[in-house]
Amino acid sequence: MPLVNPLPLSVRLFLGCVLLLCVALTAYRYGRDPEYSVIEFQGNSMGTTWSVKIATGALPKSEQEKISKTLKYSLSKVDSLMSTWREDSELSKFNRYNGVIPFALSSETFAVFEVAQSVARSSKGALDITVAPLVEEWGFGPGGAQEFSGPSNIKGFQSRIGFEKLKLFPNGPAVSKSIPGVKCDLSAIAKGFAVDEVARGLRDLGFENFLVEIGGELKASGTHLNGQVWRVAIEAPIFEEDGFTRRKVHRVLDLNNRAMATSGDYRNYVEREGERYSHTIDPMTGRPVKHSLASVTVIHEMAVWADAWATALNVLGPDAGYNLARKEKLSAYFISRRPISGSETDNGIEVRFTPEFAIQFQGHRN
């Protein structure tokens, strides 16, 4: 036996609608009140600048210190563990270790050396996490700029470079080094690993809407206030009018509770008598890189795979690159210089993706 009495037809009838409306009026107040708006973080780290877009209502002052303080940390963090520019990071103290006991490392940066050489071996050693000498030797290392080095002193560098003479060690966790000299560089994955750090200590505090970027590199995650995903840009190469240098939308997509990174030669380089050198080492010349590929942008879950592989695919250049992307199933889109068989061109830029970018970005295959 019911406790009360239901309520009429037309009570529950008008009730139901002014349900209905209350939920309208609140949708329509959430996507339409200033209140409940994106708020943005940003500031400067690991020698880049970043930034963080959270989609969300309104936040007390104390809120988003607390925000704020999360944030700094974690990039922090990243900074101190895994920057070559800092005498006491933790790459910096493996660097100078020569020793033969395997040396522990945080499981940060340990989960950083385990992807990079994961990536090495599939790209043949494409990315090579032991080209600090290399780097550092052609200027774009904490030395800074300096004259270049010609080819005999590069094969005397390459003999302490290769991801072969690395050795992990999960138990520690720690690295060894199978001969005294080597050292690493994290710059071409770390960004990434720091972008995901970020987005992970955003979703420990309750956020599931926002979008992280770090140097050019990004993760999205849930939407916008308008509930529509995340859009980016892939951009242009720089390209010089009148003198100046300047900035060019390529490309935008919508980024799906995915991470984007972008290698190419066209923001870091140094120009010596009228030649640009790109600051991506290729390791198997022991030069920089010099082929007709601008750009390549690799989208994966997860930014620090992205990093990794977008490095590699640019080391390799427009067609062993590409290659590559199809046969590791990789969705990486690709800006070429020349025209390349089955691309697209683009106001004079070429272009060519892979299958997994087509389906993901064009509902359809190259």
The other form holds:
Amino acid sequence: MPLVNPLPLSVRLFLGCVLLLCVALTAYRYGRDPEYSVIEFQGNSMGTTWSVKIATGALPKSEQEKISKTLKYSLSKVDSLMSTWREDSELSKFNRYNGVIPFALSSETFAVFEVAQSVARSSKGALDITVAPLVEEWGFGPGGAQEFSGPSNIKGFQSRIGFEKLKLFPNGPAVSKSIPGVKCDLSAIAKGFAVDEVARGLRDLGFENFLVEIGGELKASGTHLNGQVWRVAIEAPIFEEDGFTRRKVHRVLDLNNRAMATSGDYRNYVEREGERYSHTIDPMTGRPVKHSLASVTVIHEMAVWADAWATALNVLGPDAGYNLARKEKLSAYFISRRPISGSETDNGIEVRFTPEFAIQFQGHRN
Ligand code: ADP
Ligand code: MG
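Show the same protein again, this time as the form predicted together with adenosine-5'-diphosphate rather than the form predicted alone.
Following is the full complex, with the preceding chain placed first.
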């Protein structure tokens, strides 16, 4: 028995219509009113470009300046903590430290170490931040490429590599090295972490509708002006025309309060004598990954996890990567340069995605 008498059907229908009209009018106003717009901020940080789009009502100049300052502060903070390119960064100090007693770290850097170690364990060391000496030796570190032949003695390097050589102390927070000389590289994850930090900063400022992008890693919150969730694109790995390399949209999808990260060999690589060397190192072989996978995109609630997993799956390649993504129930999309049985063919590119990723395409035909 209802506690109060329900309203007559005609009244309920009338109220329903009024409500629908209000929603439609709000959407119309929101979409048309010049007061509402997408305000964009952009710049360079962490060795790459970044952009932030906010769908919002009118913002005075002073407010825009405050946002710009907050964004730049968040980004330069992550850079000053986790860059291997800055000698004064917290990570560079950790890398120079030659002892084995725990080294105190900021809560931010420690949080990235925690994600790294968790994904390293789940991927059996495909993602391994202790790979730093090899990254440097192959010419992808701050020293740059000298002679691109790689290390003369990979085994010599590998004695210093292995994620199990790090021990984490959450109560410090601090990290210890089991042998001196272990060095870490957080570049595979730091951008994702920065995306989460920027998004948190925007929420703290009271914004709900925005899209953050740092070097291709994204996080969407709320909706665009038309009330629809943000639409983003997965890039085609490479598009050559007239001898020029161009970027091309491979697939458009809705990003509904989620983060998306891509790891691939098409943005950052070097070419020597017609051979392409990826900046992602397989810690097992000590060499740049060499397989048919051109890129892997991961969608996750947090950009830091999406970024870490994208790199791990990229190291593992099209088959082992796909199998682990299925096992871990990750939302992942693989683009390969060779046919994979059971895959879809799309303009000569072979794609495969996990069931968790398939829901992204609902409502789209592209
Ligand atoms: P991108 O920077 O293009 O988004 P990734 O997120 O995959 O690509 O990060 C690649 C970077 O991570 C490399 O430039 C290197 O500094 C570092 N790296 C390379 N191989 C590994 C690995 N196996 N595990 C952890 N970090 C790696
Ligand atoms: Mg990554």
